[in-house]
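Quick heads-up: it's one chain on its own, the form predicted on its own, in structure tokens.
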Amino acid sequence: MKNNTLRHKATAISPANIAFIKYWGKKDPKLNIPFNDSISMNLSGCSTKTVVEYDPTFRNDLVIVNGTEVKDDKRKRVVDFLDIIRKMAGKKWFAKVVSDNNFPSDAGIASSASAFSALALAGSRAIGLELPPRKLSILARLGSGSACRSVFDGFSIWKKGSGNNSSYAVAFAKPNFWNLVDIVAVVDAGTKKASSTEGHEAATTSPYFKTRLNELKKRIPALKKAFLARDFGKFGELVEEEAISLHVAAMTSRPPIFYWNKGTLEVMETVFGLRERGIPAYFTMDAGPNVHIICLDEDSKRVNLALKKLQFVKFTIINRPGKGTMLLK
């Protein structure tokens, strides 16, 4: 019989996030340090719950994701991250990790962001570390770059920095700052053909990549200004422009990566049509085919109804600005 007093356990829940200004391409692939700052909103309806249990009697790490034990590269990624935590704590305990998403995994809806931010908090707390928000953000970034933005409530800015200790996210605005709604139109719930990691690796091969970085020098301050002024029209234009910019870089990389499919284009056309009818809505996408439609709360029902009527939309997920990573009792 196992001695339960040897066990050290913690549970955390963390949101996925949608980036208004994207992270694409890694200046330092090992440390997940980006070429530019990014800005995001945590999603109230897309989250990962992770339980981490250390026990000195365990003989290896066990990783279970959405009810299935994972092996190979996915397991290695988690184990490597646990090794970082173990080194920080000065302990060599093995762990059991059980992680569950309430939204499709590996489909371009930032499941790695919610997964590694939850793992960072549960994994560090279970082993006895109490990290302040900045250090937790830095730790989460080592697992998945965008995970550093999920730590804080509402809206976050990831400061690119120049090294491990200077690249982290900070809070930008509280959840109630603006009544934005993000509706995810899921057109493909399966695993995307090219992972975000592959996309980041290929990003700098695009002849457009340097142009994109130059454009961001103006786009980032312009988006901050529009956000803080709650100028939805200008904000939406910049969000949409940024999404297209990322995908142009992906499509022109070597090899080219095409994340869009018929459903993606159908949703984009529908958003254009909504605006022509006087309903302000704008689209954005991360590295995947599924589309995030940004609108104001008062328009969200009409936007969602229009999306659910589309041929290729399987279902929608309605999000508002959400809480950041937190422990569960």
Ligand code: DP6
Given for the second form:
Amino acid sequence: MKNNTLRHKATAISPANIAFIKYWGKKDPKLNIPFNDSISMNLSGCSTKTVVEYDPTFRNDLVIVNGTEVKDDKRKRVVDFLDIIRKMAGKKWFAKVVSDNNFPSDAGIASSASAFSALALAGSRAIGLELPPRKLSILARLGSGSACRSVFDGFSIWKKGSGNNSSYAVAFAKPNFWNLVDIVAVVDAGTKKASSTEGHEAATTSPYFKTRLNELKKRIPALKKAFLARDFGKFGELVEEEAISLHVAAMTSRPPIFYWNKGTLEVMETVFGLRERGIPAYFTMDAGPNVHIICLDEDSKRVNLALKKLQFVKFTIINRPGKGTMLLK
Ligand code: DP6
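Please show me the structure of the same protein in the form predicted together with this ligand, now that we have looked at it in the form predicted on its own.
Everything in the complex follows now, all chains and molecules, and the chain you saw is the first one.
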């Protein structure tokens, strides 16, 4: 039997991540260059495993996600990304891509970060490229902006940069730096109304967008300081403020985008209630209705119990700071 090297095959696993400071709006939509730096934590409980196999005899790319062949726009996004890798390697081979999420595929959790970082590593290694972490982060960013932050273990900062070679993530802190827990309260497992890519496009039409960028000049250093001092109260306040800021920008863009639903508000109110009872917990959301509740390990059981009781919460996923993108043997 031919071995993996001769078969040009590689398998990678990569986590999703939750941004404490968010990427919202693209300065360069083709290269996914953001307007601002962002900061995130990898999620130990939400990852994508991807196998890429190139074969000079294949006549087309085949993309299978969670057991189903992917077509149209979704396929095109993967094929365009494989084209970037093929160009880097100077090869024209077609590929078979098989990708699976370990979290429920219908959970409505953004999987583009885990998907494109896993694809960047498996796709580049299988074709014979050995990219150092920074180059891997740049490549992942070209597939999906937030994917560049999944490459490193624990917590990352994506430096916005000004062009393709200067926009990448770097490690900010190791997973064991802080025992934060992110509990995802899934309130809507369906597909979201507007994709994050559509949200990015609309972002700059919000009259609040410029104000948001100005606020970030203070919020980013303040959040870094609170994080490094492990000041959870201050950190949580800033995380929440940032999430609300993104959603205000989305709601005031033209056309307006409302990602929140009844369940989102139910969870937000519960988080306020937990704090009134002396349990420090803070919320954040991405481009969708599901809520990420950030708390400390010692409070995570109580927080999870409170969330699971809610009318609109279908299930929860518990995450700790996770490892970055890795090859599997
Ligand atoms: C709200 O990385 O999904 O989750 O580059 O178009 O793939 P594309 O966008 P994507 O945007 C993520 C937006 C966000 C905030 C964040 O993760 O920083």
